[in-house]
Amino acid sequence: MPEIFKQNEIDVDHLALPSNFEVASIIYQQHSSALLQFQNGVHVQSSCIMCEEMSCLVSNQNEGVLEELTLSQYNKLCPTEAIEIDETGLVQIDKQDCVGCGLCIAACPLGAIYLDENKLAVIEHDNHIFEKSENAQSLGCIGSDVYANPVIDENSELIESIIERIKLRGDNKLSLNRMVQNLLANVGVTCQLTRQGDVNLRMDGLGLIEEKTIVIEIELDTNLDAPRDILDDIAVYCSRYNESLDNVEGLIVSSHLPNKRTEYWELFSDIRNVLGLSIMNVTIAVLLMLVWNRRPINLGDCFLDRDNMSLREYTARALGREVGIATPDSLIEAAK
């Protein structure tokens, strides 16, 4: 039983798929829960069954970078704690706190969560043909091949609304860092946030991919301070942990990319040429699109400099299709 149940001591009514029904495909729909199609030809709207994994609530992917950071990690999936089990034993979403990032939608194995007309997450609790069960059913056996389409179709308006809701929060930096942490974890970068006020680890986070440590700066608005800050962060990390620069890379995650005329882009080529150090740039939009499409990230393709100021080509290649964001847009490329 997940720790969240033990702590709150809430009685939960579990449901289960009918024993003779095997999921053939899950089709995501706009403003509605997903359509479940079974091998026997039956199809129904999905709804929450309070499954064993409770993956919409708990994230267990934020471990394994630095042991000293493990106990301080945020282990909920929702960056604003908008999802909780209420007093009736059902998972509910507080729309006052939801920012519409879709992490919970991508995490739900049955597609029971969706964005409504206001771009806020909703959990469907109309049980249809699901049966009551004494025990929680595991949905870990549902393979990725059953998902027929993206959990959310991207567009600039939706992504800008997510960023704006984060900015308007009183804890906007904390919420942003938590969201990026779980987005990175879902695209294949093990990520831990550093402790607030830790003068020894001043970066926002540390990641791990293919045995390389990724030093992470997370910014709502990126400027020339970001590459300078990350150089300081890398120097502190290498000095404190006696790590070779060859085993470290930098990553700046931002809401938008700076325009083409700024000196920002000149720095990355110089840093790579002089220090042999790669600093990658990824936007929140790219991470959201990869998560919504269940795609991993290849950070090696996210090196930007004065000769390449766009993530559009990489994102399209990762998604296997054109990106649904008009050109140009600073969500994924430097504007004029």
Second form
Amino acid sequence: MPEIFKQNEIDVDHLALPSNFEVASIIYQQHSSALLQFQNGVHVQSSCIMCEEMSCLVSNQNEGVLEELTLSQYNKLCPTEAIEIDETGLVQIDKQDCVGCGLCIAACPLGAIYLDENKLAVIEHDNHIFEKSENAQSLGCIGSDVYANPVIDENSELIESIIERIKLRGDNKLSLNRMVQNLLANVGVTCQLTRQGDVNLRMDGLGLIEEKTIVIEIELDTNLDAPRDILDDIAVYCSRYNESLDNVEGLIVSSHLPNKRTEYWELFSDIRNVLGLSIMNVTIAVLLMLVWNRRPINLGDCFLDRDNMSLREYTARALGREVGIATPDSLIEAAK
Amino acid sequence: MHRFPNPGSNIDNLIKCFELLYENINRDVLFGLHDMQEILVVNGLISSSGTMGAEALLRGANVDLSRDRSYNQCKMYAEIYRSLGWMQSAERALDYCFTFLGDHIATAQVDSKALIEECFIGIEFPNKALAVNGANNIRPFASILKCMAQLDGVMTRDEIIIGPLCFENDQTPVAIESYIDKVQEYRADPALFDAAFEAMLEDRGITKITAGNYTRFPLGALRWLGWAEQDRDTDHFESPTRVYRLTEKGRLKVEELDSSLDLRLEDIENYGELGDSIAKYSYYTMLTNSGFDLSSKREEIAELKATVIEILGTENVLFSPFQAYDSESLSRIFNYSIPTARRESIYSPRNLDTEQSNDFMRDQLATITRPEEEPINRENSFFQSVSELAELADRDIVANLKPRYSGFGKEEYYTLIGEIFCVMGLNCHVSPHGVNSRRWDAIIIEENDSIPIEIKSPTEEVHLSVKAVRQAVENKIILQSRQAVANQRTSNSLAVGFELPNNRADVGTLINDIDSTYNIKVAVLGIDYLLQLAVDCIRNDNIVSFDELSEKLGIVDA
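Given the form predicted on its own above, what does the protein look like in the form predicted together with its partner chain?
Once more the chain from above appears, this time first in line as the rest of the complex follows.
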């Protein structure tokens, strides 16, 4: 019988916080890893400790909507697979693939990842205080109250660059869908992507929030096709899965909102009037800002129509401050 | 580049709107954009927040006028009407009144088209009628036609953009000759053209789409006037290219233009008082050439003619005073007073404060004249086509007619479908192209109900697809929500195409899913079924009942 060979394992060097060091606050900084402040007064630059959770690599929140979709879900955090453990056992980020969305930055409990001057994620390995450890240390104990400031400060140039990098990719639709899936999961909407070409599930994704199924269309450029498609998706979904229309809502996630003078906006009021169905609109910018500020989404506040074509007010409310994007900008409102 | 507003490329609608305004506004008063909105929106000729009628006007009202779509559409119409010389601004730019030229357009007894043709040729920039200065000294329609003639009768849209719509001065022969030479070079080397076009866009800070939008009105007009038609050309370009081709009528127009002396406002003003005589004479000639009886002015015209020949050495002058002068100069030349009284408006967004005033306004708006409903025309041209084949069996008539329609584009096919339903005794209206309030392509109207129809011509898609079904659903939702015409939830929405869907199972299932989830019935019809039904109606003098048609669901087989 031929020999079956075993693959070499990667030796990972784990690090841990020194004993009696308790994190008091984590302050995110521009172009460098976060500043860790300990209860004992010591403060250092953060770096990667190869923790137990590895939450910068893995996304475990993509199940629980439709059982038959669970196995086909993408379980990595990075939408473009730019972050992985290299042959030396260190987590590394491939700058060719990184789009700068900041999902990994928000996921790292220690703030060891940051955006560099080119708006690409970098992981800090330059250790200032951590000690070698036999086992990976769990960082689950770090509470959300230690984070002093947003993971990333938003501005339209940064968000446009993320969208542009996604657009330029050969697999742009797939990367976009994966990014939206993980952004939604991060703001409290469990989301599963459907399989391409499945005629029974034509939507891009299915979400779940407070017992309601959310039928999701994800678009790089939005036009009238999005509400048309979503009506189609919902009809097929309700009919094939014997779901009542009362338990379903629609969500269009797009890079930019259409202009004021399009029929697009009136259609949402019409659909709600006639079918009692709410179709929400959220932009990638809003999702990014919520993730970067560790805030959940309230989808009910994202119903836009001819009377309200802007997500600015909602976003400001959710962030508890003004939005750092000049007005008007189609990233969060119908601009023209 | 000269920027034409784009209120829609349907010139019939443009004229219908003007006639309706004229019918509803006293000739001797000033009116504004809200008056235009009031009349045009209430009558469904332009859209307001996607709906029609008085309710549409009230719903679409917006304190921020830049967001009030029908207001902005009226603004574009007003600009076009002023360019055509049918309306003019009084002392204040947004106070309008009708002109003498407009009077003739609206009251032409036989046919206003000849005069409308003159008006299109009469457009010149810059002018005082619109108070536009601009960088382009052009008579655009004349220029387009002349360049087309010099370019072997064909021009692409983009060639029109970088040429006649961009000329600094189309009266400079060297510039025109150089443009013609360049276009001939470009046709041999498309990369050169692309570079020149890009440079023009960059220079003017506009995108290609915006540049294209500025041409929609003039190109629509060229087709409507019958001076040029859309075609594919393989003789002048490396690969088949969409072009506008000069028609025989267009060629005759070019000959006429070549034999006229093209005078612009600046030239006329240089003649001082004598310029007034040239203006008057050219206006009278314009009317005479368009079939108006000016015998009462015979003596005055003879005098003016003598003066014009004496000054210019020719009587063939191309100049249209109502399209060039401001109202003050016109009132001096034609000796009339500019109205000062204002129309009593019913609608104003400022009066929309309370529900009570809305109700009052609603009642008042109901008093605006509406065009009379035309009776169903069963003996239309489709009826004639069937009658001509009366010798054949029903099946053979269908087999004979169907191939005739296989190359039909949108407009022809929509008209055909409208006629077929009319032949069946149904009150079917085909929506004018470009009127957004009528999202459906046609609609069958009954006293208390209606059936919206989504039509796909064979040149759009031979076999109907799920796309048509989706649009049929949207039509029903919009109609139900906005109630532009009475519509019951239980009646269906039609998707009409040429051939039935290829993927029958998918489309059929989708229709059932839509019905079970939304309680919206969609029926899909192909031309075979419609022809059979229509031929049967003609032969046996039958009609199709609205109720029967409105209950159909799914793919309807012949």
